[in-house]
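So this first bit is one chain, no partners, the form predicted on its own, shown in structure tokens.
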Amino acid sequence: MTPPAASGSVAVDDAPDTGKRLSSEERRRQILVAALAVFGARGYEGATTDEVARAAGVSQPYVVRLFGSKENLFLAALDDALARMLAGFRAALADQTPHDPEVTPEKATAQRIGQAYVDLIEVRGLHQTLAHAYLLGSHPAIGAAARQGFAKVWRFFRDEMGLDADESRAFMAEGMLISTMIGLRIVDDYGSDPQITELFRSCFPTELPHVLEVLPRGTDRW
């Protein structure tokens, strides 16, 4: 996804402008892309359906007509973020592309899973929407959905990927570190703070130029 335009609208890869009228499902997808960006930047309490509508380029009543409420919209965005992430993990797990013969199959799989997580940085707000959801454990609806989603990710590492508990913990811990770095927009300090520069080079040894290009900056609206 390209960075948001100056007007505040979110560029949508899923529904390109072809001049034809979008279907309800295509428009729903467009709104979810915008919702991830807005909720990611503002959090559940700080975001409004009006902001999401403006980011998606639709009217606020249309958002309400499709989703009913901000709570429903956030739950849909959370479900979309989890679905995208797990789909990326499963695609990486199923990838049979030949790897460096000096790398074990298990390490090659782990590298592909990690790359899938990093690739999702291009979906503006995805990691942050998940992080916001994980802070809403006391919310009767969002808390329950967030816990279920968190457990699904753990089960992926344990049951589908076949990692032991310590390996699964390490994967999730590194993912949380990356999400925190994105949410802090600490990329602004890359190059000027030696410790932050070291941290980025450690977390993104092969994808650093691309990551630096797509990460949201402190001046970005979303």
Contents of the next structure:
There are 2 protein chains.
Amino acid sequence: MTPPAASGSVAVDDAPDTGKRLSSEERRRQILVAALAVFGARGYEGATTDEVARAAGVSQPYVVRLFGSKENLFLAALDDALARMLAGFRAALADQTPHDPEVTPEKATAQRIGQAYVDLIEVRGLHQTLAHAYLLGSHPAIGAAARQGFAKVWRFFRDEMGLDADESRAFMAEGMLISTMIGLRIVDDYGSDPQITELFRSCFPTELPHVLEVLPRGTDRW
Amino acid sequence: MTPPAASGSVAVDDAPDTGKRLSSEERRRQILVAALAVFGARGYEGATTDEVARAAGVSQPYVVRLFGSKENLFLAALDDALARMLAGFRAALADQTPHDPEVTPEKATAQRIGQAYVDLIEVRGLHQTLAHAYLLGSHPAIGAAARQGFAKVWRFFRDEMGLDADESRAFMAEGMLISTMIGLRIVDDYGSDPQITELFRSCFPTELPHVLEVLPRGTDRW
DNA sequence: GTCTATAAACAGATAGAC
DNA sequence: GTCTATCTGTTTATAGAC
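Let's see the other form, the form predicted together with another copy of the chain, since the form predicted on its own is already up.
Then the entire complex follows, led off by the chain already shown.
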């Protein structure tokens, strides 16, 4: 029986397959899942390779061995997060499900993309890891990668989705606010403070029940 | 002559008054200035009390002595940042300078507040420290303080500025995007990539020259 | 492919002098 | 009010075995 996750750690449900030998690729994927959760909760510097390793069910030196260094691991996690996000956006863009005839097709697409963005909270730590990366602009390696990634998202809105500069900016702004509220874990105060409740409701007009369910209170405690 | 700042450190112009004995209050203020710069560039975990101390021109143990712990120092810096921001907002709100008669008084006020927000980039690390705090929602002490601070800003918009929930949200969203672009140091790529240049221009329609001047390239390198 | 052991570097905090 | 010296725990990374 696996011991319960030590209090104060970022427990990843995806339990460690203790003792199993996997392909390098599969392990990498497992570790990336763990890395998103841990980096998301603690940030680049706050996260330890050991915590990532424990969350993935492997030893700490093995994580370093597979990715070369903590920095590389973070860069890989960042890449992974961006790839997942753009994949989600593209799926939403391609979605042909009939929409409410009251709204224009453009508006329907925008709603789908927004929904896809919110749905990504199901990938533990994804939004938070991206936000942490965006704050590391001064870091020589991470900063450059983060800027590139941010530009990639911008280009998606402009080129693939066809928004103009102002619409893109407004879209990204809403996204940044949502990320902030996730990272802040406003959920933890939702319901206990009327002002916070109002703020939260205003940010998630339609997805509220879903968000409350996917971000259970007290997750990722230190 | 003070030695040049070690490469990779967060140099704070406000040079250390080597050897001077100051009042505890004055020292606290100096250290808080340094703390905002260092926490802003490196984040809570990435920052070291030693770097804050060197930026402030005092010894590392003295920083810990004055503030009790690194965590307390961060909380103090967060409080300071929020107080400065709200003070800036209130000054902008009270500002009676005649405005463009083409725009409504409400719009003019919103512009002034937006301007005040952007102007805060002059306080080194302020926006970045706030953004880092907002990402630490899982931290037992910092997370709670960050949520409170965020709610305070929300209340300013709603109660003092008189915006409705949707307007407040849109305002904060723009703010979060601006913070993100500052933390990302998009300035560092401005001009070299047409897409980034467009993005940046779109975010700072009026304040561009000012922003480029106050955030010189390569500042805060690691 | 994966682990144990461990080296090497740090960073936060304390003690105690001036 | 402020410093130097230093203890202690932590963390990344390497070596080498299985």
